[in-house]
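The chain below stands alone and is given in C-alpha cells; this is the form predicted on its own.
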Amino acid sequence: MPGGKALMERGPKPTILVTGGTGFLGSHLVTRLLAEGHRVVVPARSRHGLSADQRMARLLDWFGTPHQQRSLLEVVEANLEYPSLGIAPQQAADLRLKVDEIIHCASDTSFSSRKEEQVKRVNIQGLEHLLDLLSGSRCRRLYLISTAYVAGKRIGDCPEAFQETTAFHNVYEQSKFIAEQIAASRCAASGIRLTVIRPSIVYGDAQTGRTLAFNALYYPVRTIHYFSKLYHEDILEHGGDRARALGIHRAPDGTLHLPIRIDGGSGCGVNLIPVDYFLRAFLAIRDAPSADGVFHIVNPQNTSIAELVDFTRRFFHLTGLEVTTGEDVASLPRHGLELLFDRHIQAYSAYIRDARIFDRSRSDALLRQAGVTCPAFTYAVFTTCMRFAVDVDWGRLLWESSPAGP
C-alpha cells in the first residue's frame, strides 16, 4: 500500500497532555490536536460554578468540535498550584504511563505587582509541580509556551535563544523567564527534549475575528470605545455638559470628537500575530524533525501606534485621537480624560511603545519550508476582530455567540 511503510514507522499518534486547555491558546491547540486524531489529556480546575468537564465541553461547543473527536479527550480535575496537581496517586500513576508529550500552555498573564505571588505560583511553581508529577514517566518531549517578552527591558535585537536577563517590565515577564530556566535545567537532567515557543501579542482569528481573550491589543481599543459610548450618551441624553467641559463634541454626521493625545514614544510599534497563525506556526515547528530549543512566533512587521490610532478612529467614527511624542505631551498639561486613559493602559505602555526586535531566523527557516506566513495586520483584519469584540460586548456575551468550526 502506498505510504504504508512510512505510516508503520510513525507508529500510533502520541498522547499529549495540554495544560491551559481551557485558556485562549490552549483551547485552540486542544481542538486542533483532537482533529488530527491525537488522544489529549487536559488537567483543569472547576471555576465559576462549572466543573473542569463542563468548562471544556462549553469550549468544544464554541469551536464546533464534532462529537466523534471528543471521545479522544480526557479531562482531569486538577490544579497546577498544588503538588501533584492535587490529583490522586493512582490517577497520577496512570498519567505517567500514558502521556508521551506535554504542551504547557497554562499561565497567569497578569502584569500587576499586587498579584506577584499568584503569578509566580502559577507560572513558576505550577511548572515545577507538572514536571514533578511526570518525573520518571514515559514523556520525552515538553513544549513550553512562553512569550517573546522574556527579553524584558532589552532594547533592539532579542535573540531566539536562552539569554540572561535581569530587568523586566512586570512580574509576568520575569516569571516566564524563570520558568524557561527551570524547564531547560530539568529537561536536560531528565533527558526530555525541550521546545520553547515564544509568541508575541496574540489577537483573534484573522479571518473570522473570533477570540476568547480581550486583553492586550483589545484593552486600549475597548477603553476608547467605552469613552465614545459614555460621551455619546452624555450628549444625546443629558445635554452634553460633561462632554463640553472636556472639549468633546458630536458632528451632525454622528462623528465624535474625542481629544486624547496618545504618547507614541520612540519605539518600533506593536508586534501582533493572529491566533490562527500561532496555531499553524506551532504545528509546523512541532512537526519538524529537529525542533529543539527556542522559537519566536512573531510578526516580521510591527504595527505602529499611528496605524492603530488611525484604525480606531476609522472604526468608531472618531476625530481628536492623536499620536504625539513624549516632548509634545509634556508641553501641555494632560486633561482629565487623557489622565484616565493613561491609567487604563499603563500596564501595556511597554508593549505599545516597544523597542524590542525579535530574531526569527530559526523559526523562519522551519516556517518557510512549511509554507506558513504571518498575515499583515491591516485595517480589514482590525475591523473583523473589533466587530466581533463589540458584538460580544468584549467577552460579556461570548457564550451566546454562534459556534463555528476551528
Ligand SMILES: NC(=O)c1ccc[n+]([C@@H]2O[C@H](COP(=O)([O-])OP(=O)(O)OC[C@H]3O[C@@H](n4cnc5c(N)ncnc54)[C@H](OP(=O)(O)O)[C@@H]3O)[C@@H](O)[C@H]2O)c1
The other form holds:
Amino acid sequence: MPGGKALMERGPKPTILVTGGTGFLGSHLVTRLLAEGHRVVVPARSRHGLSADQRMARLLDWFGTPHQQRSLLEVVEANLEYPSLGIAPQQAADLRLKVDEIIHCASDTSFSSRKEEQVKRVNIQGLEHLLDLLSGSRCRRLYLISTAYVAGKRIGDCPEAFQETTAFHNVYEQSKFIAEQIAASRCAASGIRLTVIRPSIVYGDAQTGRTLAFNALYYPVRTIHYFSKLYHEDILEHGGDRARALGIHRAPDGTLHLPIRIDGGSGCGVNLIPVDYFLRAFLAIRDAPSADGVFHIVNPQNTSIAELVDFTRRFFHLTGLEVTTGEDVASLPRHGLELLFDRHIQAYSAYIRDARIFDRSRSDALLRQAGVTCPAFTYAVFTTCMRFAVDVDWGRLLWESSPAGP
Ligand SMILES: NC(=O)c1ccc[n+]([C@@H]2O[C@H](COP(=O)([O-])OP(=O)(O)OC[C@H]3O[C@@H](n4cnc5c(N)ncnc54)[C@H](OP(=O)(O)O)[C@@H]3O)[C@@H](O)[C@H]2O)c1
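Please could you give me the other form, the form predicted together with the named molecule, since above is the form predicted on its own?
Now the full complex is given, and it begins with the chain already shown.
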C-alpha cells in the first residue's frame, strides 16, 4: 500500500477526547480531527429531546462529514457537572485505556451573575471531574481551551503566560482563570503536558460566513437589525406613530433613519477572529513539537466600534447610527431606544470597548512558521457573515427540521 510504511513508522494516530463537541468551536475541532483520521471520543449530554449521539450526528450532517469518517467517532452520554461525568465505571475504565489526548473545550459561557453557581460547576468542578475521570490513564496531553479574557480587568498588555489576575468583569472570566490554575497544578503533579489556548472573540467562517453561534459580535448587530425591522413594520403597516415619536423615518429608497448614539468608550475596539482561523491556529500549535504553555489566538488588529457601526449602517441601509463619547451623550440625555440598546449589549461592553492588548509573541513565532495568519475583519467579511446570520434568522432556522438546536 503506498505510504503504508511511513504510516506504520509514525504509529497509529492518537485517540482524542474532545469535550464541548456539541458546541461552536468543539464541533469544528471534532470534524477536523475526524477528517485527519483520528479516533475521537466526545462526552456530551442529551438535550432538547435528542440523545448526545443524535446531536452529534446532526452536527456532522451540517458539516457534511463523510460516512467513513463518522465510524471514527464515539459519543458517550456525559455531563461535566457529575463526578466521573456521570459515566458508568466500566465505560470510564475503557476510556482510561484508550484516550491519548484531551481537548477540553466545554464551558458554560454565560456572563450572567444569576448563573454564577452553574458557571462555576461546569467550568471549575467540571474540569476537576474530567481530570479525576482520566487520572491514571494513558493520557499524557491536555489542551485547555481557555479565553484571552482570563486577563480580567487588566488594562494594556496581557502576557501570553499564566498571570496573576484578581479583578474580573464576570463569573465566566473568573471561572476560566481558575480553571487554568487548576489545570496547571494538576498537570504538573501528574506529568501531563499542558497547552492553554486563549482565543479572543470568535465569529463565523471568514469565507462562507457559516456559524453555529450568534452571540458576541452578532448580538449588537442583531439588536440593530431587530429595531430596524420593528420600525420598518411600524411605518409600513401601522402608520408610523411610534417611529415618528423617536425621530425614525424611512426614505423613498427604503433607507431607515434610526437615530441611535452608541458610546465608543475609550478602549480600542473589539478583537475578532474567524472560526476557520481559530481552527488552523489550534492545529498548527498542536502540530508544533514543543507547544506547551499559553498561546493567545487573537487578531493583531482590533476592529473599532466606529468600523462596526459603519459596517452595520451600510449592510442594513441605515442612517442615524452614530458613535459618540460619554460627554456628547451627557449633553443630550439618551432616549428610550438608546437605553434599550445599551441595556441589551451591556454584558458585552468590556469586549467591544476593550482596554486589553494581548501579547502574541509565542503564538506569532509559531504561527508565522506554519504560514497561518489571521484575516482582517473587512466589510466584505462582515457582509458574508451577516448575510448568513440573517438567512438563518440568527440561528432560528439553522435546524429547520428540529428548531431546538443541536
Ligand atoms: N466562541 C468564542 O468566541 C470563544 C472565545 C474565547 C474562548 N472560547 C472558549 O471556547 C470554548 C468553546 O466555546 P464555544 O463558543 O464553542 O461555546 P458553546 O458553543 O457554548 O459550547 C459549549 C460546549 O460546552 C458544553 N457544555 C456546557 N455545559 C456542559 C456540561 N454540564 N456537560 C457537558 N458539556 C457541557 C456544551 O454542551 P451543550 O451543547 O450540551 O450545551 C457545548 O458543547 C469554551 O471553553 C469557551 O470558553 C470561546
